[in-house]
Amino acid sequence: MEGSFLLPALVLVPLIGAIITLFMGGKRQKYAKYTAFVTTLVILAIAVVLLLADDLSAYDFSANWIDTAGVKMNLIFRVDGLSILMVFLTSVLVPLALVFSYKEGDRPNYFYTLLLAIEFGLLGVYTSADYFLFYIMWEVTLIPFYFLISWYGGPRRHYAAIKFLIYTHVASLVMLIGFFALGFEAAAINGAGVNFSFDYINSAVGGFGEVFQTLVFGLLFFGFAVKMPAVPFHTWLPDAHTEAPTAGSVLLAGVMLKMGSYGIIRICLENLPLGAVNWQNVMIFIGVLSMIYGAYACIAQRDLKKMVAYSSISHMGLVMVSMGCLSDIGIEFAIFQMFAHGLISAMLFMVCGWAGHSVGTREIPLLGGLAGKLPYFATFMMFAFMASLGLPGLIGFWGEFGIVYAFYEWMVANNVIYLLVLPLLSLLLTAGYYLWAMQRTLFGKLTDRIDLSKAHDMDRIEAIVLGALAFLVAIYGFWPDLALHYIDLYAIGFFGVI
């Protein structure tokens, strides 16, 4: 054992804090989300250190964890420049999801007992550095999402939860054979027993056939593509954020989803380049059509939250073809469109979810002229719309300029200038989407379609939540060196050997 306790400690305080809450129950449960929120707050301080500190590396931690018959499994964690933002965007989402959510009267000591669970697996994912411990962590937050659907989501709450069981289970059991394939690999080139630390597979890198490559990439490939999601493996994102509560909504956009990106870079690009050459068209055509399939699906949507959830796939779209460009640059921005899509999405699902439970509907035709009635809901409503097409000062803008450049860097190299065109689409059609939403639903004539007379704005702690989001939202696109800072250390030169 050896290395700092730190990043340790930032995995297990969740563990730690979801299992005193699950037993604050009876009279106790008043205090429970006093409890989650101290608990957040301890690991958001912790990756503050861990954002503040000159070298990542200090932090490293590594214990031995299994080693029987010639098979090693290890306790390693550590955090670069790729997971840095994504600790400190779950760090930040977990609390602002479980403050807004502070209502929530139905059994909330197990309602925040899964958010904490859920931040302790996605925490686990984004520092471990060994492929068993990463599985484990992957298929921890499975558990508690599925229960917070089926718990506390919407009418068709069952029917969602099992479907994002069955998408996402498929999908990991499909990449814990790529991992098999890869630590079994490793294993034969070095001539020693079975290790699945990123180190020691990385190590055997150069041994990898292009073959061997090449079908196991589309394993793993299959597995983080369905998380993040792409189409054709799409169908159960729009229904599990539906049904799901806002809290729920928040983290699935703003972080669980980055966990199919960060998989297909940490794991695809890094281990298998050859096998990343031979799947690189696919790679933009999947993640080109995704773009304009989730950005034109999102036009014929009725119900705003199913709309933003569209447009998930369509931003992750954006993701999935700036890593197909395979370069410096398309790797660095794909890492910045990940956590600009995190904190935006965050309060695109906390309006929409508000909307639901304070309006009384979330369906657009239902809706008009709230933005006199309800001026704190329609700014924070403008806002995120605003900062989810790209509008320039706010940090979605550099997410998509990046990636639209760095694609344009690709055509050009390929000689297909003329793709340029489906980008630019997308662009439009974000725009055209968001603003036909609002002027359904803010302006215009009051709604006498649904009864208002009970319709209250946002108080001062969902205004707060929200305006802490629309900060972070500001001061990235304002400086968004601040985030681009780190990525750099991880993501130049990173394509030299392709």
Given for the second form:
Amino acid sequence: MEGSFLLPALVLVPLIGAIITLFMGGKRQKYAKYTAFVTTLVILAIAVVLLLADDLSAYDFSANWIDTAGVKMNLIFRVDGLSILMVFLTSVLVPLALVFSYKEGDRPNYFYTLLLAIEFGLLGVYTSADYFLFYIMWEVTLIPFYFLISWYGGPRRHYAAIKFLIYTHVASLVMLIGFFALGFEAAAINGAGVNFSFDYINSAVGGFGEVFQTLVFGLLFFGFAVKMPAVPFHTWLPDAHTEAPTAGSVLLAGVMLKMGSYGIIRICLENLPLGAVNWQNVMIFIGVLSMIYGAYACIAQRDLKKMVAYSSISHMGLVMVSMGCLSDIGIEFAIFQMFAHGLISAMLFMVCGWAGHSVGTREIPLLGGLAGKLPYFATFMMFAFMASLGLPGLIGFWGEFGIVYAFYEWMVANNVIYLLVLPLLSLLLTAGYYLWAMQRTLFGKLTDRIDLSKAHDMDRIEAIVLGALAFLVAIYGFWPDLALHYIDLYAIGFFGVI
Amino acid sequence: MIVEYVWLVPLIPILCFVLVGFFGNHMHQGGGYLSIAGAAASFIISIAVSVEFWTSAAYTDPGYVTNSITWFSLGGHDVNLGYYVDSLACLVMLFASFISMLIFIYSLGYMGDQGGRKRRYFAEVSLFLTGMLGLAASSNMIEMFVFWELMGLCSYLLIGFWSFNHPEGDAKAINAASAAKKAFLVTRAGDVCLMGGMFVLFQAMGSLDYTVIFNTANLNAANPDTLFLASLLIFGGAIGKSAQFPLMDWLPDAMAGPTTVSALIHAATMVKAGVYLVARCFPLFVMNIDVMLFVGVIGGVTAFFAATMAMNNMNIKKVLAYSTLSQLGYMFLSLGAGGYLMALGMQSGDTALMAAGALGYTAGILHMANHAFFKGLLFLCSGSVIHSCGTEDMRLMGGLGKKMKITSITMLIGSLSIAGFPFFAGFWSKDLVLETALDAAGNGACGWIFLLLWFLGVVTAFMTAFYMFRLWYMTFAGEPRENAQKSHGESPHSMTIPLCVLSCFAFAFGFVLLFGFDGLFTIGLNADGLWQVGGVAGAGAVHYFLELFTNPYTYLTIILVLGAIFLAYLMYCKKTVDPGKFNKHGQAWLYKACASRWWLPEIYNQVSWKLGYGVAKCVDFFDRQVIDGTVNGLSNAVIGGGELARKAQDGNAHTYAGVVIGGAVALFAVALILFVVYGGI
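Okay, that is the form predicted alone; can I get the form predicted together with its partner chain now?
Next comes the full complex, this chain leading.
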């Protein structure tokens, strides 16, 4: 056992918080939210310490875990330029999502337990540097999320929850096969026992054959692409989002989807470069397809939250394209877009989920003219939509801009610059569905199709949460280097190293 | 050096935006005074910067002052954040901040009855001004694009200012919401083209700093095809923002916003950005003669068709909107014809042609500034009329000249200026535009196209004079009709004083040519072979008098303009000529075509509905039935017909755990077989 204990603490604090809130039943229920909030603040503080650190490698932690019969699994935690932003994103979004749902009255202690358990899994995924640990943490995120949907979700919650669980679980099993393949192959090449640590397997990359790399890349890619999600493996996402409670949607879109793209970069691209080259066209095809298909699907949606869910598919398609470019700039802006989309989609789902609760419906055709009655809601909705459609000066723009530029460089290198039409079309469609949704929701005649007598504007706490997110979106949008300089640590020279 | 503080110019209005946005409700006039003060401060700093720059050594060599810091890096190349001051930037900053300041003052009266909404209004117009000033002061295209889109956002917000709780009812609110959406989306179509152009240029040049991309050596070293593609895509952005054919349709609809916003969009900001962009990218566009030809054609065609739309419109603001389109067309025609001549001159080394091309540039820029003054004036006058009558329909006006003396006189000045009445501001620039077009007609292989465009331009000059005086006579002359009878007279001082100030400029700004300031607004290659705006001595009064008044075609346009004014007088004031006679009482196809904007809105609707919603419906159906159907079908097949849904209801996870493990075993077996077959292990 060696290294700093900060990262294990980061991962364990939410678990401890989850256990405490789990037992806060009965009369103590009303304290559960404070306990959970304090827990998440501690995590946020640790994340900020990490963010301000000069040298991230000082926080590496490693310990033996299972070391028997030639199979070695380790407890290794580590952050680098890729994971630090994901850790920060997670630790920012969880407290905000938690505060945003402070009104949750139905068994609140379990609700907060589930959120903290999800945070435990997420932080574990983003900090672990051992395949086995990574896999366990990956699975840890699924189970509480399943319960979050099926206990606290909408009317079709059971269907959505089981669909989510089976779909993503099948994907992660395929991924597990890939992990085993990596582990055994690396052991064969290194000529020692099986060791699942990232470093051990990474040291064997030179010996992986092209056929092996291509096959294993395929398995892992499937596992991660379902999570992202990429068309055509995406249909679990709109259902899960529609039924999940607001906090669940925020975490799902904000950080859980990023597990997929994180995995592709961290595991597929780092370890299987030859496979990546063979799968490059597929990645780009799927990415572009997701972008445009998702954007078109958005136009047809009637449910605000479902529309935003499809927009997530479209925006994660950008990430897929960017990774598929297999260039430093592509990786750089894929990570940036993951971060940007995390912040923006959190806002989007908060706003749309709030509409469902407080206005009574999220059906766009039933809404209308709300800007006059609910000015705070309208302001934040416009801000979030504008950020998501890539308004320059906000964080979303730089992600899109960098990605389309990376894609364009790839086009020039492959002499297919006419493809530039496709990302530009998707940017235009994105503006189209958001503006159309705003027109029908916020503007025009105040709706008389629903009863608005109980509708009231956002309260102070909700406005502060959204304001905090809006601040982050604006500040990173004004100075993208605040995020990029972490990413550069990781991404610059990425394809020179592997 | 005050020039170093030019970043304050866009910064002050955005600070006003933040302050008014958050605290406007606690301020006088909803923060209106603060917004005016901010615009005034920007204007004063712009003056100081411009004067200092124009008197400094940097003005003659190298013709600009620039400085920047690294913003972030993109693909190993730095993207900078900085300022770039040259004559063009100074001119835009000056007229944008000055006219905006006047419009803000006017808004105190015009928006005075809006209560709590004034906060939103003044915050948004301040942000709008930031967009235009930042655009002018930016040192590279990415930075410019940020401000460019900021203006798109503000136009969306302001056109849709009344998109909810409209004082005149829900129908107007729905209309405003749809107009705002249309404005944003149509300009967005141009913006994505501009983004594409920036990618192409960045990839080719490794930078988007003006000093790099407009450097002659870099331009000559780059692949001409790449530059051609970049130019066309960038021009696409200008087409969207400046509402040129075929992306012109959003601007008439944008009249749904408050009149002051229309004035802001048409005079000081937004649509001028496209012209600015083309003028800024002149060194790039001029690398390819076809690009400049294209610019000229788009400009000439828009000038003509937009003018036809204004001929029979009854809405006072819409007529002005079409006239903006038409005048913007003139600017692009001028830049295109000038660029065409410049490119020809560069190919053959003919300095006379290059000088003629530079004249086209000067005319385009000057027309942009002149148009800012007279169009701002005209919109504010129409706002004063609307404020007084409570309608925008000219059929309900008439005879307002007696009740609204100041408005009618200032609007007459604006109309004379835009019509190109001799010695008014519009006259100088418009006749130079036409002269450049005719010049281009006599040169090069594609000269005949410019001859055609010149002809369209002359016809447009006739139509402009006609529809402007049709508007003026219908509004101010004759007997008062319905709403005009109820008019409550002249507007308050806060509205009429800006009118008076603007009318001075609308009359006199053309004289900058005669006082030798034209040297500021020209472009050419300096001694080092680099492109430079300004930096040469002006040609002076005699030159332009000779240029214009020895040219027989100038007299042709003057006669046409006078004839058009007289015709309008006969038809709409004296009523001795029945307007209905010319169009079979509204039944002629030409009349219908103009009235329905050459069916452009209909085409837009059909295309966007079919390509947008139609495709979306198909995708949605495919998504639910085919993809999701397959997924559900597969899971049902595994679990057994339709059991999934039922079992899901009882929430019994054991069943699924079994299914999941079974599936895992099956997959593992498949994977194992694959490995054995391919020998991976």
